[in-house]
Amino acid sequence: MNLIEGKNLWKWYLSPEGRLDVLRGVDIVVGENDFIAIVGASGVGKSTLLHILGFLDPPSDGELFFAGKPAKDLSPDALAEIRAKNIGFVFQFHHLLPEFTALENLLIPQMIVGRNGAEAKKKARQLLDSLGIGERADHLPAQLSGGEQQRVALARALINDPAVLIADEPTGNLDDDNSHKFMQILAEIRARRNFAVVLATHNMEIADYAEKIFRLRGGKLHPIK
């Protein structure tokens, strides 16, 4: 089944100098358990495309679907529910809430979907354990290394069992060693839990973890692998 599908997606911005076209007719399909990497230099529109595929920002033109349903027919509340229950997000910077522990950062998205108490804590601890940071559950983000913080961010993105993980330069703030550790962990947990990944990166070594690779250039996607 196609989880997310974009047809002829355009995104432009208007300025006093005129219209800037960032995406120029992108076609993309994200199926169940797909692992897709989108590569390209900084500023070519990778984040723009991921924000559209994650239903964070609408396209200027074109059609976007989730599980066959046109996004244009869905209310803001319905789109918010899709994001909360079906899509996880990881960004270059972890964006953990600094005043909450790693465990507490995983409880908050569960509260949004109505899961609370002992069940939520158990699920959070199990997921942190599976990512190799269970012993850091009661530490604040400032007490964690950069690699540990990003693993907590990954756990937070996966805590509600999304069908799709949107990862925007998730290793961009990590050194080479931690970047590959992160990607190995992501690949392992994806194999166990069966979710799709759409990852944007400028690093071909990171992109090579994916099964399909596209280059974003000139506002269009060009298949590499």
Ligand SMILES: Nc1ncnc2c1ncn2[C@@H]1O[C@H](COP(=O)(O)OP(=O)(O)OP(=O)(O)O)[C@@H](O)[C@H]1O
Given for the second form:
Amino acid sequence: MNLIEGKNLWKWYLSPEGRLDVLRGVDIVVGENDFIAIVGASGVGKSTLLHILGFLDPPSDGELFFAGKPAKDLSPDALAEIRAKNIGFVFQFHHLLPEFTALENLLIPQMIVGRNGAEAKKKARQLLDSLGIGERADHLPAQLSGGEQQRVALARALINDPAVLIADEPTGNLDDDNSHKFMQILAEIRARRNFAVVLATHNMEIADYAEKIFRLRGGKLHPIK
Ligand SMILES: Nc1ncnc2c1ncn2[C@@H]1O[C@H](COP(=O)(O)OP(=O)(O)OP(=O)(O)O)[C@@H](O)[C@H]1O
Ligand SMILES: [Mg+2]
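Structure of the form predicted together with the ligand, please, following the form predicted alone?
What follows is the whole complex; the chain from before opens it.
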């Protein structure tokens, strides 16, 4: 089944200088358990595309589907529910809430889907354990290393068992060692659970963890693996 499908996606931004066409007819299918990397130079529109595929921002033109349903037919509430239950996000900066521990940061997305109390705590601890940061569960983000912060951000993205993980330069702020560690952990957890990944990066070594790679250039995707 296609989880997310974009057909002839366009995105433009209007400014006093005119219209900037960032995406000019992108076609993409994200199927169950796919691992897709989008590479391209800074400013080509990788983040723009990932925001659209994550239903955070609508395309200017073209069609977008979630599990076969046209996004344009879905209310803002229905889209918010899809994001909360079916899509996990990781960005270049961890965006963890600084006043909450790693574990507490994993309770918040569970609250949104109605899971609370001991059950939510147990699930959070198990996931932190499986990402190798169980002993860091009660630390605040500021007490964690950059690599650990990003693994907690990954745990938060996966805590509601999403069908798709959208990762925008998740290793952009990490050194080489931590970048590869992050990608290996992602590969390991993907082998145990079923979820698709759409990853944007400018780093080919990181993109190579994916099964399919597309270069975004001239507003379109070009397959390179
Ligand atoms: N809200 C916005 N309003 C106007 N222009 C925007 C907006 N968001 C992005 N842009 C422009 O769209 C283009 C694509 O930006 P985008 O952030 O998608 O690129 P990117 O490939 O993710 O770059 P990077 O590798 O630096 O993260 C850039 O020229 C950017 O300046
Ligand atoms: Mg970007």
